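Quick heads-up: it's one chain on its own, the form predicted alone, in structure tokens.
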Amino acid sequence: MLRLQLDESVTFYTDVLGLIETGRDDQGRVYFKTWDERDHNSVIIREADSAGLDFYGFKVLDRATLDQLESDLNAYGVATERMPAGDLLETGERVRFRIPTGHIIELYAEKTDVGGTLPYVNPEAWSPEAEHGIAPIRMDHILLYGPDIDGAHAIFRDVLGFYLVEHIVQDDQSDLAIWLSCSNKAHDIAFVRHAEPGRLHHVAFLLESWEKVLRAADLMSMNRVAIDIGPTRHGVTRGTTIYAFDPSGNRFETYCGGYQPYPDWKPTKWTMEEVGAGIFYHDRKLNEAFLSVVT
């Protein structure tokens, strides 16, 4: 992700959000992971003239799967580029491609396992790092804004094996928003139809409980973090949530809950008559700033 003031952002992500810095490279990028993640990094930030997103990546099973998915993408008409191993710290080769919403997506198979803050043998229930800052369990999902969400949906469904969990359907029966999963999480990625391509709405971090969400709200207030919405609940996915902004204006979410879908489930559909409850279940109405402010 792109940051306006790198030092301020590093302080925010370590001391307020509670991530662990795992390295810096010669391009000025700073790498982070959560206390319970085992791979070397899940979040990378760098300084830039404007806030936003460089790319979003998914880890695949192994090198053979990476090669096969690249071949499948090419056969589907999606151009790809191989990024060399070592271009990102502790990360193997990546397959990069642009989707119809204007975003760059990457796939990779290899990232160094540095372990969590708990050992692999006879661990305790949690570690002291789990109480440092907001301290999410993992970086969980992303919501992207762009024009052709149907084209993006097709690539994720037909090539990458994602499935539709929930969607908001407009009066003309086109999708306004889609939530896609490649696991049994309520979503791994989501899209909202938007005129401008390549926009970031938020990156989401998972917490363990509603109490942890309320604790996150307290920490945000103590640190004068700009809260956008919450604490509240979504109708879509049924998760409990807070949205706030980092020092550069990128929105992030801390949330918990939701349900565990399966690929054979029929997608949940929301109509425009009830879209307010779908987005904010308690208020049952939309918030224009929440919908329109993106980076």
Contents of the next structure:
There are 4 protein chains.
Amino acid sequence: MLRLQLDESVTFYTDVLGLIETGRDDQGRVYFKTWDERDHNSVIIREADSAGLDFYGFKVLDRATLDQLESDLNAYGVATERMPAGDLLETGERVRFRIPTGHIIELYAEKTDVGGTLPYVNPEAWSPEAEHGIAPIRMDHILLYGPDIDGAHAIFRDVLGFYLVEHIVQDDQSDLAIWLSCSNKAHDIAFVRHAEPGRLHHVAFLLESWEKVLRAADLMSMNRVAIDIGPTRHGVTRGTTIYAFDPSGNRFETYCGGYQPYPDWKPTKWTMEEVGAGIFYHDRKLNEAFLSVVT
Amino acid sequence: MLRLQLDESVTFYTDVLGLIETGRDDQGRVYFKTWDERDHNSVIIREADSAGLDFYGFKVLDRATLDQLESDLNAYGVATERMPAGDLLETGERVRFRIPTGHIIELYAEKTDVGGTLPYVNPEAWSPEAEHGIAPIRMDHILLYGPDIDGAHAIFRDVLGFYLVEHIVQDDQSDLAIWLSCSNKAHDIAFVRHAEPGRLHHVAFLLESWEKVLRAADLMSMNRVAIDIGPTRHGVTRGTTIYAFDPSGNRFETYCGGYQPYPDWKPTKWTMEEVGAGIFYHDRKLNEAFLSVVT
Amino acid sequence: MLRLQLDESVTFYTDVLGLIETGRDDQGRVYFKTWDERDHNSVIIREADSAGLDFYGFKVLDRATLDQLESDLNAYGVATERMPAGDLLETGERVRFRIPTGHIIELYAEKTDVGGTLPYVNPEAWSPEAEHGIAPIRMDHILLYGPDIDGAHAIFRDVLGFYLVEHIVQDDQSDLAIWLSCSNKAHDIAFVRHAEPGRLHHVAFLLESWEKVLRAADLMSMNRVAIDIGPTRHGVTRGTTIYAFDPSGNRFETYCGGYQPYPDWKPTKWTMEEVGAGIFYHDRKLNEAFLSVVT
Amino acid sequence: MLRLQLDESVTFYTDVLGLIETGRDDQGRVYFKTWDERDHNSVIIREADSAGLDFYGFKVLDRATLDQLESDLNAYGVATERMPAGDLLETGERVRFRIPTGHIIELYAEKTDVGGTLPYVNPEAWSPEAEHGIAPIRMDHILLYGPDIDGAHAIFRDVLGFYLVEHIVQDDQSDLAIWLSCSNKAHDIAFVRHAEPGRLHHVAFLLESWEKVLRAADLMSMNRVAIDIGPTRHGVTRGTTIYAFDPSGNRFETYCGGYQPYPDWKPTKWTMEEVGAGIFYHDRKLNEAFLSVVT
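Having seen the form predicted alone, the form predicted together with another copy of the chain:
Now the full complex is given, and it begins with the chain already shown.
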């Protein structure tokens, strides 16, 4: 759930990014999904004085899994809180907890399948909504900045079943950044070590092809969206990318590709000499905005 | 493991398909992997009088999982056999069983990580081998033909943890074809109902982009590879595709895209009226070779 | 100017092919242009009992060039006729003549520049119309069937300044097919030797990329357009292609790429052994519909 | 002809840019062509203390055209000099003249057709050389910096038959930059107004697709080529692009796309408010290196 200037943001998220608004609740929160996502919502925004992230949630397989994971978290020493079903539209009970980077993470088992824009019987390959705005396939992952990324790593790995896909290792052998997956996606969540807790670097949306990345950059230009960097490629995950900012200054990424890892894979390691190439493969150096702007 | 005319096939699999030969054993079997696969082998061929498939194997997480799955299979009434470690090069013990479509499936927990063509530290985005021949990313999935696909479906779903992603449903509500995944891939294995047991329709190799599909078609033409159909798109999975034949007449697919499903997704259903569009989305009709040629 | 069933065709040409209707005249002719073409029209259709082509026109640089070319045609023994300015909407006087393949060709110097969908000052890279239907860049070329293609070749080469880019040469050294250019396009017009005079094989529309070719095939499927063949590649010109039929049975092509030749280039020759690869590079053989259906 | 550090540059032009060396002359000049160019050479380099351009040449249709253009140039007040046939390998007599921006331009009618890497009879769609290094289709155009671009414009327009495709117009209505074509290419030569005469901004090489632009960027990274900017898109011509530097500091461009104009087209105009978007469409602002580095 992102904090934003609301009206301008709704226009941006629907017409420029090309999400579909699926509802508003009595707290004024606005819910969105992509044209291809089936559950009721994947992105929620609310009015706020400053940009940033309220929480980030993962769907688990079923209620039994939710209960088990909560119990595992508690056993691991992580305090949890239950958010009631219906607090978010079309969403069941949520288990909420704070991780050592200062971020709030949530788990939930139930969200209404309202369907994508294609039917479940004899669908076409895509629907007209796939060309309304940037129109990503799905909300893909998030990159968070905070101090104790080792503590966050431990919880995701030891309790929640994520595995390390790539990491940037500092000269003292501590991780500067970690990319974690609980699927065959190159990453479901990532962390960068940073003094301030609870910061958001970006939310990423998946595009289908490098040509769709070009189209996204074109649409950003047409709509005067401030691009941070891109189109380019990451060394980490090999994914292609554009970073840009929503009207409230939250960075978002339109991401494409990346390999599909398995849990038995040995992580890929980046050393500090090549951190530039790891982040931006073509330039092989970091840009200033990428380093300094978090919300 | 595919049955083949050996010499011509080795040339085909290395220079045209662009796999990397990783070894030969004392039975004359030849082992291959793609440029990006890390384990020692994903495709094995042997000399034979007729084309076809000996068995298809899945790697499981670890030895404990292998033992558990074997026990689960036996409890489910599926007889298993252990193939000794080392029978296949760089491969641990395998649990082998026959499924009701007549095919032999194997599970194993250990295969030597010999590394891809990129290092685990500070890799480039790809290596020169990614342009040698068609050079797929990975062996992706298999489509098998046989009589009792419901029995096969039950084992994969109830014992092995696969879920149904798409199916073609006949007018009597029985499945004509099923696509099953144990990951976020659109399918890891698929079955079509067919009178003869144990038949292979195709082995699929993953390409990165629609432009790589064009390149694959170009290379097939340059090398006088017999194309069955394509480049085109499937309705099922939305993936783009070419079907063609190896020198022994085994059909292979160069496949790209497809969406990335989750286990909680409702399966997509195709009715017999639109089965043509399900298989070949552009023509919306099946071609003769697709239907009749299996090995 | 194409002969068609009108209402269904207007819908097809606007919503499926994605042309823009720019006018109708008092004879009921309907005028279209692409989103990126600047002159008032490039495709005109009229109601008729049978499909086919009335004439095909080329714009020349100015009135002086028009007069000179008419004089050159007459000197070459080609009778010409002047069609008055205004007979076609927003179009100046036209010089009309019949070529030995039985087709009517026209030249004109003036057609109103109504502008593309982008302004002439500070344009964006593309406009929303570039995503309405297949939305080609331009009407690109035409392929005509008729008996005396050598006679047509001579007029285009000796009088009109075209040059031969590729040809298929029969065993008796006569041309079976010729591709001619008066620009840096791989072809502006092409002819195939055929017993019946005045036949149309296809009108081609230019797409920007192989991915747009895929998109065109998807849109054809969604709109139940009958595809003849494709997506595939031609050996001749290397262009990628789909052939399909409009509602009246006129074949059209969505074409992409092809190299950019110069007048000093030596023509590329195809022999009868490889004519299949010349036409359809991937399959290396002709399909039945391609050979037999002309309008 | 570019001035360079020779050994390192030969390696760069062959293995990284992927040109083919076609010869060396007794002055030590090294000749290159692309895999798809047919004439003996399109790029020549020589050892020099400083980077930059010696001259840029255009091939004309035949000797009669060469003589006529020389006569026209002289009549226009441009002094010419004949360089003898054979001074450059496989190249006929050249007409050389200096334009008001301080650059030397040459015309020639004859250069040996040594053939591309594909035969003139029954060619494949591409050859293995198309994947050796960046492997552009052709040397495409050049951008020159110098003071009197109006004078250069006049010669190219009034004598040589070029037409203005796009221009950036300053507030005093003078041109800051002009893009000129003598073909259906978006530009064959371009000029930017600049205090110092005779400067080179970049030489451009044509790529086939946006995906080849990504591949070029990847290869630049792998070979530690210094990228100035890109992959991105130009507003001017809509082409996609990367600017980078050869080992001697000469900027080169890997360019793709752009529309195909005709001589009767109204030029596209950019005002100073949008010059950023005209040059770099995505960022809508110029970068420092682009502005300041010329050789």
